[in-house]
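Just the one chain here, laid out as structure tokens, in the form predicted alone.
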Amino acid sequence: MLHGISASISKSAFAALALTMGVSGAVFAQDWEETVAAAAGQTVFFNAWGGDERINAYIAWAGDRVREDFGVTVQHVKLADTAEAVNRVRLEQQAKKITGGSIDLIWINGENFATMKSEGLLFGPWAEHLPAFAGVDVEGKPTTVLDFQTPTEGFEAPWGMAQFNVIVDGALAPDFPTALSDLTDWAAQNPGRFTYPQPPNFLGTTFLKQATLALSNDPDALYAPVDVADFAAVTAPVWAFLDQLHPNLWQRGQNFPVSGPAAQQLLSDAETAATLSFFPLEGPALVAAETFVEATVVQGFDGGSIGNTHFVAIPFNSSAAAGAQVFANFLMTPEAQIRKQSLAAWGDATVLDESRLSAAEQSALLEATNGLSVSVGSVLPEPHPSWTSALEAAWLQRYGS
């Protein structure tokens, strides 16, 4: 497994790299007081995904903070899926729209990372040479430079650490299965009390994952590329899983909710009782914030959870990127990571080398979560990007309305 990539390329090296990709290297020459300098004034658009108000309110403070130290401007363009910027983005290629693009900054991973770098939409290489970066850790979180199975290659930028989990109010459901083997027999006593997002919801893609890495007979599979693989062999076990399950969730399986916080409303409203989630500290932030109940617990799965990192990318053809690289500088130095990771913002998990903090840092950190784990147990690898859309694509021609 990749461990780090060097950061030693020099800036004639650089240049070079962006005239060749039709892009200027104005900002790849200019040391970080430059880029600080070229940064002030400037509006970076940033796409990210906009369907939770804890995350849109750190977003907007993040945004306060360079605005207050660096003169730049942040305006978050909400998304319901990363994949409508990178369709813009791929469109203004098309349209041979080298600069002025409209979008500066993308909250990007996976299957969307792998498109745009494999389609040259990508700004770059710059994540690995901000002074921040320094401070990510590329050991302990090899997650942090390798993408679903996709090296970022300094294309992107860590700013934050997710394992898939199950938030489970414990007054409802004491006896909710950590073995995905088990969840039909117990949605079968308990009919009606678990559901999952519609797949693309990524939470409910991500469902489809773990069950495949759980059932399958041929989990390695999920770690190639999808067209080397027997589908339909492969991912047998969790159609009959679905099939089996289906019937028992909330309305019957009928219909699904459209997004993770919907699922949580579902929980908060005791219609079910456990909702999926990617963020550890998810669960019992809501239950701070008193729209979980007190009883709530936070699960793993047996033989471990999906884990992964998630970043920002800068479009090729972006009009802000001294910008958008402060703002990316910004989101993993020490004051972002700790405020991100309290509960009482997003809950988060941080991608930096804790022991390299400082002790007032470290304190600061441990205080945000309570003394909480940010883990729920041993990390799996995500899959090869191509199976996200295979895996959606089968689904909804199953079970999609």
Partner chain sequence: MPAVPLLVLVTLPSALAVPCLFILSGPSAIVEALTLPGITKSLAVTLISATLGTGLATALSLALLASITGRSSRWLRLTMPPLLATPHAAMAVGLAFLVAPSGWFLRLISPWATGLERPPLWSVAQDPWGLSLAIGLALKELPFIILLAISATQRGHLEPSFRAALSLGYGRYTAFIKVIAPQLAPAMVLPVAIAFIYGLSAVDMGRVLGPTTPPPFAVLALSKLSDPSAQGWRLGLALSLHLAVITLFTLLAFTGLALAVRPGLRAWASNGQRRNVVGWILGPLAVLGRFAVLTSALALAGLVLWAFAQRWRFPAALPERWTGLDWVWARGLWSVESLNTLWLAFASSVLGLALALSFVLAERQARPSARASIGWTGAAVLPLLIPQMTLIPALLLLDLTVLGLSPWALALWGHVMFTAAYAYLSLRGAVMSLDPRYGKAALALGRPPWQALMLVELPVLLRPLMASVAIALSVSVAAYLPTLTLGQGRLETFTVEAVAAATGGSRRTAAQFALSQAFWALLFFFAALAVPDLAHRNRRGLAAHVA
Second form
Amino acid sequence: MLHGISASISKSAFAALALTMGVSGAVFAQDWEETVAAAAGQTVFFNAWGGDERINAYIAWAGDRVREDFGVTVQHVKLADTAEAVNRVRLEQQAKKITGGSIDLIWINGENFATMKSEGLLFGPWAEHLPAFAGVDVEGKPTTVLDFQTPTEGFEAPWGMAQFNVIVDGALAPDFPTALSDLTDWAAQNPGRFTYPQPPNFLGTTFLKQATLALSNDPDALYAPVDVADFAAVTAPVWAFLDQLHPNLWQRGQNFPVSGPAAQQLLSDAETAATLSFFPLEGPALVAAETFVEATVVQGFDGGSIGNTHFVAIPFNSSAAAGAQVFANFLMTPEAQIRKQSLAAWGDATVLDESRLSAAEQSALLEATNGLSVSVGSVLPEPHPSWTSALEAAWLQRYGS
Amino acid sequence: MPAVPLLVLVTLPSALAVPCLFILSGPSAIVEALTLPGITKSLAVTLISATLGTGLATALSLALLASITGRSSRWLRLTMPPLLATPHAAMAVGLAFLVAPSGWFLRLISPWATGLERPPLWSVAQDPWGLSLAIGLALKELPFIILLAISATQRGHLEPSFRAALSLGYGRYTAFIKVIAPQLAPAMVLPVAIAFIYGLSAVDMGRVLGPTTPPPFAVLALSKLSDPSAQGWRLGLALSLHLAVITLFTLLAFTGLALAVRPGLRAWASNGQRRNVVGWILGPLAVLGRFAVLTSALALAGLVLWAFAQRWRFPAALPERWTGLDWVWARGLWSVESLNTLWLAFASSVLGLALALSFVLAERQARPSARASIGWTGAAVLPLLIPQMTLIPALLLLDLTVLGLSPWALALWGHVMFTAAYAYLSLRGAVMSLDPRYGKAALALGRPPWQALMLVELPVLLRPLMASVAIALSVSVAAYLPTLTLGQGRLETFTVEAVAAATGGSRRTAAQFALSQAFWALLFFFAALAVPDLAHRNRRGLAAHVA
Amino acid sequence: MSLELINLSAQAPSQALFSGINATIGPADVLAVMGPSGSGKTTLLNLIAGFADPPVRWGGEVWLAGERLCHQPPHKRRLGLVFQSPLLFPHLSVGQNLGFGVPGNIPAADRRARVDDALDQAGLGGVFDRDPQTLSGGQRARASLLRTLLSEPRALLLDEPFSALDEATKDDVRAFTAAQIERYGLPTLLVTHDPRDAESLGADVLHLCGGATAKTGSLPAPANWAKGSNV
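Having displayed the form predicted alone, please output the structure of the form predicted in complex with its partner chain.
Below, the chain from earlier opens the complete complex, with every other chain and molecule after it.
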């Protein structure tokens, strides 16, 4: 069945590609042909977080596809932390290595993007010139061009949509609350059955942001740089909340899982009853993969949950910028986006405007996700990126030592 | 002259590491690193886990050796190499799975014996003071210390003195600790020191078994090194530098302690008492040592099961859903990881062995005094005396700012530094104690020096040479930081994947990669050890050009 | 062809070993070097063979067949050195060990023939493929001497060649050695502490006394042998 779908997707992808190229005009089409020609034979070192085997498998598939179609070889450099790549590019900049850099494409968003953009570590602008970018839902999904309050300005290409959610084992925790303010009571009744990845892991940090937005008296302050806010006052309710919560967390809040998959392992071991996720379809996908039990449910938070877009960006000294653009473009095509959203592959929501997909593509998308929704309630925009490190540092100061 | 390649390729860059970090981190970061939240406790966790882990490993090794001296010990010789070849990260994941509240030990007796339907709330792994990390380190260092000690006991004259002590009325364990241990000590000091330094900078094990609030020192340094801000990165470099200084001072402290207690120990050894508390403790410790080996074996068995498990919830004793050949396996052993693992291992072992051999031959020729030979040995094993967290980032900086090698060449170089050091370590004793008359006989028969070396001395040394190759190969296969950092992410090997998966938390993927890696490590290990047997069986094939 | 030692002396870092050694050893003649442990017997042998160890300072000259040897590397001197333990190479068979001695410029077929001849004449036929470890002590000693002889040496240097053998075998091997020296007409230097070795080879004796002087002389009376041979 899977083969049938991907074959039909493949055909329509070419149709869409041809269509978009026609629409976006001759100027870029000319450039694009040159880019594709230059890309052939290049090897793209794609530095992307490598902690999830399903995502790794998806990247491997996408790499195979661009080798078939464009002769571009993609090598996935599996990072433990995206900041490793940021540091390497910075080091190369300091060493005056302005060409032939070791990284060609980075999976990135938020603070890392803000850092790289402001330090001039990125190549571009290029993303909005890609043919497939025309299909991106810039209107309906504004975070595709506004990354944590930083305008992307074509320095990164949107790849997928994430929304913060909780994967709950419905059999073990039928009453897991949707309001964060009720979580402390639930944890008191179910000690040891919940935890979150330790900041600065992005899931843990997002939990802090979600809690701050939900509990603070002044949530609007999070949408301006942190240094113009009264940090202590804005975040005081969060620390009170965590002080109360931690004694009833897994291992009494003295240790935290190091990553999302580590936290998922705890759920699948039945040590905990719920875990955090950034992809609303990840829970169902892991049920389909028989990692989680059938009774698993996915829920959002009262008042909405943080959503963002994740991107790919090209360092200033990439040795295969053309190949990187061809790969980034492929990642935005309906073929790649539908597969990415499927439960069988990854379950990461598309950045495309679904209404502009063909009927066949729309039904393929529906089938790929088993008709499940990619949304868990309303979307809260990401706070200003400067809050990320401020919250992480404050957390580490309080609980990390 | 033959000593120069090793000095240039191994000793010099190691010696440059510390000044290099000092310059690049800068004084402000060096001071600021000392004020990071939790830095004191982080340091305490590191010192406790490394000291306790190495101490425990040494004590268990001595107890196990005491229990096998004068007896056949096939089981120990057969179980140690696989445990030595198992990567630290895989062992940590397996061990964590054994002892976790939802771990295998409890699953095997739940719910029928414990009444537990859900994992209990207590925790064993990741305790705040690094005790579980210490146990993990001890289990992993045990085979290293035992194997090097066994190769020392084969030097011959230990067995007679053991029998002499027995006949003087000393019990097995007292005889061992009073007579054999002091003779083993010189050969064991270096392996124990290397294991201790490894423990101080263990990133992979520290991430899985160590506490997180705060993490062990080396883990803290690595996490700072991957901080996106420039200042955070300099803090990471400064922490690496501090780690080197701490290592130096703890080694000095332990050396001082050892020198201080040595006269007392000698007096104790010769006080004539046949019964004493140490002899009494060693017996139970030997039992504990067997239990430790069993635990390591169980940890590996748990990993094997996990490699094929899809869903495996508490309290099931075996996986509920099995996975077939998924993508890690599907790409098979001829994947890019395999090829990288293979060429790195072969190239670095051959180069490392060549460097070590020419260095140790030069050392033999120079006939250094006892004091000078410390210098020779120190130069060859310098990369092992500096924490990897200090050495590796420094080497990368050196490359980026001065050398400009490709990631492949740089990673190979990094591997060679370690394979050369370990090859030297395992080769030195055999080369130095080789009867010099073999070479003289060949020369006197009219063969030039190179023929005396190649046709007589090296073939006679084939067994220790291949043992060095085996160790070098498994060192390369298991190398994590050199591959990851110096390969600049471009070199995927099974170890890199296994550690990424283990620290990423996916037990199944970690198990699969760890098993793939162990496959190569074990294959190399036993193949290298089998070569001398095959060659000696067909002596003619080995020396057809001679007769 | 004769081996000449001219005014040889050696000085260890802490003490003088010997000095003023002068001797001429003619074809098939044997000079036995005797003396207590540490008197420099083996040092003298090593010095002649070209294995002067760095801490020992030495002086004098060694001439062989009218050629001065002092600055030649050991493998070019063509002096057959035989050790106390037979020291066959453990990784080679007995035949391969002997083949190792045959000069490299001999064609392969001849090499094999020479080794076989040598083994046959020594009463060692049929051991070509044996592991050296499986030979008896006497067989090993003979094989070791044959290996040296096959290398076509111009003189023989024997370092305690019989001391590792049991009494019964010693006489056999002594006789075999004497016969070979006679057959090839080799000037021979024998280092030993056992006067019977010297006697069996009909040797002149050079006594090293652990001091700066060396004496040549005849053997002590047989009645004194058991006490040692210091004169």
